[in-house]
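Read the single chain below, which is given as structure tokens and is the form predicted on its own.
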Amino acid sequence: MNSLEGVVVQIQGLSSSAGDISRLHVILKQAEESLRSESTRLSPILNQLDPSNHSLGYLYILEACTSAPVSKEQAATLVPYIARFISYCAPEQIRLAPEKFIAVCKRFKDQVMLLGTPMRGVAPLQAAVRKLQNSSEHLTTLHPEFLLLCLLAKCYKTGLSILEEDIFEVDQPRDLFLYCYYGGMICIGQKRFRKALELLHNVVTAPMSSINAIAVEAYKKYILVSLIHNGQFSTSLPKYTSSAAQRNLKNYCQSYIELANSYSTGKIAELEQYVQTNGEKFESDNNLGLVKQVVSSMYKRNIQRLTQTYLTLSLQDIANTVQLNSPKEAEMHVLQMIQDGEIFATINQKDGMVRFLEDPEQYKSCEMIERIDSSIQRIMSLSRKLTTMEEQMSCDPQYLAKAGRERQRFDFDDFDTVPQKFNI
């Protein structure tokens, strides 16, 4: 019996109990180099193993199989094996070697991209994220890989399912940057600009010792989404933003800041001229589509301003004021805004008059009360979670050591000998 066959026998015989699996793990670690040296012979062996019962051994074999660069033909063979393994593997076994599992999943992502079929990787990587997570609050290294495939496959709704979860535990800072950046792009694809703004804001304001490319690209999109969603943009960032971001981000995004300045004038012709002049720059950044949405949003903002001044206005007057080509185009914009809940109005088709109305929501319906109560419960839960995290951090030895090193060398006890001028 050669060493390779011996490993297979060990995998088959030591995968039934926790004690056996621990022994198998030791054996597999010792056999790791020999498995890699036999990587070209390992694929057929996978047929002798059950991914659900022999998960740890199957993982080591798969990792060795994919350790070397693979051709398109080899990827076509390996992808079904890896997809099946991810779907059926036992979480308690693969968590014994998380770095191996992550490596296999990342190579799987690369292989489906090599084959030009990112859709094939979406469901398996979603399952991989769930199996690697300790809880739904845990951000794994596989989250960004999954969201990237969702973007490439245009499976935005699938990506949204994972973005709704609150994250409190992060493995690596880079994972958070990519998770929020890709997540922001998915929300943009679904026109969920409020959530996109939140995620991109997290990238821009996250702690960083030096500026990075992810933060720069996120800031560009943050500016554009701010204009689309809020109709304005402010260059001032929160106080907790890193000094590196506050100093450098604007320098890398000057054309986008100038676009925001042009937008703030409310003059559509000037904005369109600026976009036309800098079109190549926006296109090279892959942001031209988003920039066009910014231009389109200006028409909406100008229509919204009219609702603050007029109770009734003709479609022709709206078209003239907002600089649209025809009353029909004005009607289409108004109808879309009514449908999206951005304005409240009625259109009289006979005389082409638009009547602007007040918000009909009285905030006293059962549905609205349930929504408000749900939001209150969520905020209370978040508050409890933050309190728990603060208590844990205040007892963390690493945090206390760092805080102690940075603490000033004096405290109030040093001033006991200073006379008190005032007695209260």
Given for the second form:
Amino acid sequence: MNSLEGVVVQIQGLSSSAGDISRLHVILKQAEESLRSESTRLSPILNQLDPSNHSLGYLYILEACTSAPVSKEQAATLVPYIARFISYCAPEQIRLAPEKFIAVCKRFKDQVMLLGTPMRGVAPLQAAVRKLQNSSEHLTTLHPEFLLLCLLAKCYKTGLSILEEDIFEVDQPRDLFLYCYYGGMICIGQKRFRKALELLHNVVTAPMSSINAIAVEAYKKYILVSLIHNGQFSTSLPKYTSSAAQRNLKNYCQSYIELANSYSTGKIAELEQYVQTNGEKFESDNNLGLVKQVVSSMYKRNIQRLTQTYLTLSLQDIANTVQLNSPKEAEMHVLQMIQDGEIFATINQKDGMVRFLEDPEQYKSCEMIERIDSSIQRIMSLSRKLTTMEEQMSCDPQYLAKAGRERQRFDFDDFDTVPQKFNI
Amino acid sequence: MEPEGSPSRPMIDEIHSNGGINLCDGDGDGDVDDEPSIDASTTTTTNNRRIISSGEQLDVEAYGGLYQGRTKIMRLLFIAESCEGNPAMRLEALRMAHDEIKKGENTQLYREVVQKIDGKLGSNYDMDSTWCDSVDRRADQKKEKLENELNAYRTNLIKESIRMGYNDFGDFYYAHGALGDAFKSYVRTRDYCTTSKHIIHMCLSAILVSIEMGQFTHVTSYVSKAEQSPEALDPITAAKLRCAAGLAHLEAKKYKLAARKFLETGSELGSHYNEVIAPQDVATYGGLCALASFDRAELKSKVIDNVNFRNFLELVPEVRELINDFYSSHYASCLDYLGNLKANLLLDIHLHDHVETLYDQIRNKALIQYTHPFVSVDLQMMANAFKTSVAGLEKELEALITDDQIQARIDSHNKILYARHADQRNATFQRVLQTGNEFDRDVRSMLLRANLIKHEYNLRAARKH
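For comparison with the form predicted on its own, would you give the structure of this protein in the form predicted together with its partner chain?
Every chain and every other molecule in the complex is listed next, the one we just looked at coming first.
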């Protein structure tokens, strides 16, 4: 009890300046064990502390509180505390103990799921992610947790806002896999297939020494999204894919690859047949909805091909060519595609004719110029990033040591040995 | 004036009797009328020496008269096989083949032919085993004799004699149908060839046997070998080599190259290469391949304005007419001629499996050429010009458009074809934006992967220390 009081006093006292906080950190680390043993009695103490000023101390106590498994009622009381803490805590303080913060947030997520209300966790976790990140290019362990909650709560748009940022720094490869996989699913939910394809591609081609389940599931979705978005799929992975992936991925996704082959023949009846027969398999992977989208995308693609050849075409002919059952169905399909902006056409119901128009985009408007301009800016900044990275790399001692050993020797002086280590 | 002049006969049937063609010139006058005839229903086949001509049956006798040697037999046998539905023609071909074989020494072929004739031609054409046996005996004796001679020459090491010995062996095997051995013997003379004439002789023999065997890769290599000879080739040999090269390309389905070779064949060829090809064939193969694969400029310069090739085309006036029609956009009559020629071309030993492809290519070219100069085309008129239905035409055009051979779009409601030229500016913008996006995406994922690899490397390094 006394040590506990003492700790509280310390926290309250030493939370003002940076030097104090580092001392506090040391004290807290030492007190960790004792805190944990008193975990059941810590909740009232939290009321004495202010989350925004005493963030570090609050964090340690919270972490000790939640270290034991909690029941549903306890969870109900703890959740608001943690949520409040996350929204008020000071980023600099919690970045001193990131693992603790991550642990707390993870348990928070578990509790929220235990209570069956993932929606409650979305906003706090979003705030948590922002506070933990060093920069917007940094991927933390909390990113995938946040995306998971978004998926469960079906708040896709909030998830998208995080996904818009580019990631360049990664703490743990496993985080990246999960992040990209969940992110892909969110993008699929929002029908942003291009971005989904990009994210899933990152998972599949990421360096990995051995195949993992996330990559397998991601590959399955990758095949389906590739069919929907591009209308084709090639089983050859790019050169930079890890050899483990190149060898093994296909073995786990055989039925999907056959689906892609059936798609490429262009015969809708065959495709539907295949989907029928393998329905349970797709269902068990939770991909049946996506597979159905693949089938409907085939109709779309066939209709799009018609726009390249015909100026006007009767609905009956469209129905025949695309193998639909009646002109009415063809009309519905075409109407849907016009509304989605996938083709440009007008339907003349009197004649039963569809007139295909050219893309009205003339690339002359202000928005287009702005778009091109922003693209240029983006790419220039990306190039600059590449250049800085290259400069950094060429000054890296490990790289120099390796390259130096294997460099070409044209001159007498080149035969000097390169120093293995720089003692600077 | 025709001895049997019936005024309604189409004029194309006469063959321009050029000197040097191994034909019985039935009429003696060499006029060819320019008036094209679409009327395919013509009359007699008796003493007119039309060979491949409009819609009628092939005159087997005249056809056979164009060739000599083994190719005559093979061609006649092929005709017999291919015209199953026409027993009269079949028997005629078999009869001629039988007569020709009897003149030679190939008992194997003889047995085959007699089997096929099956007694239908009377007792003269039954199996004559005495003839077979005597030929075989003579063959054995000759073979022994040749072997002895060759061994003698070999011990004497006289190059010229050894070469002649092997040549004789080659000829002997060829006459008896052992083509593989013939080829080997001819090739063996190579080591004993001293002058370029010898080499050319060897090459020509090898080419002949290779064509009979159907191994056209050898043909190409020996043609190039012969053409590399340091001395200038005399025109007939040069023409022969070109024909052989053309045949090789035709078999390899390289129609453009085949056409070029045939078009370069000098008219001195005449009937000197009857053991392989007749000048009519040169004209037909060359003309059809050119039509299927050349563009308009090349067609004009190399075929229509080609004085040399004109001599060949005179022999098959229909091919000449059809090329001219194509060039002057009379597609209906051009396609008509093609249709008429088809039945007989299918009986040709070298061309039969290329007929469909060539015809498709020519038809597609005609369609493309028709639509090329126009901004809009009425499909009804076009269907009339090509003598087909609008629906069928629409399907064909759709295939060509999807293949990107015609840049146009079809207005299916009004049945009009509108030319459509891609807007370069828009296309450029689209490509630019797309490239930008791809670059963006690729660089970002590259940086990410680099980061991951660095992380992994650091992890491993940390573990090592």
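Residue numbers count along the first chain shown, from 1. For the two forms, the rigid core is made up of the largest set of C-alpha atoms that agree within 1.5 Å on superposition. Keep in mind the model is a prediction, meaning the values are calculated, not measured.
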At a 2 Å cut-off on C-alpha positions, does residue 394 qualify as shifted between these two forms after fitting the rigid core? yes
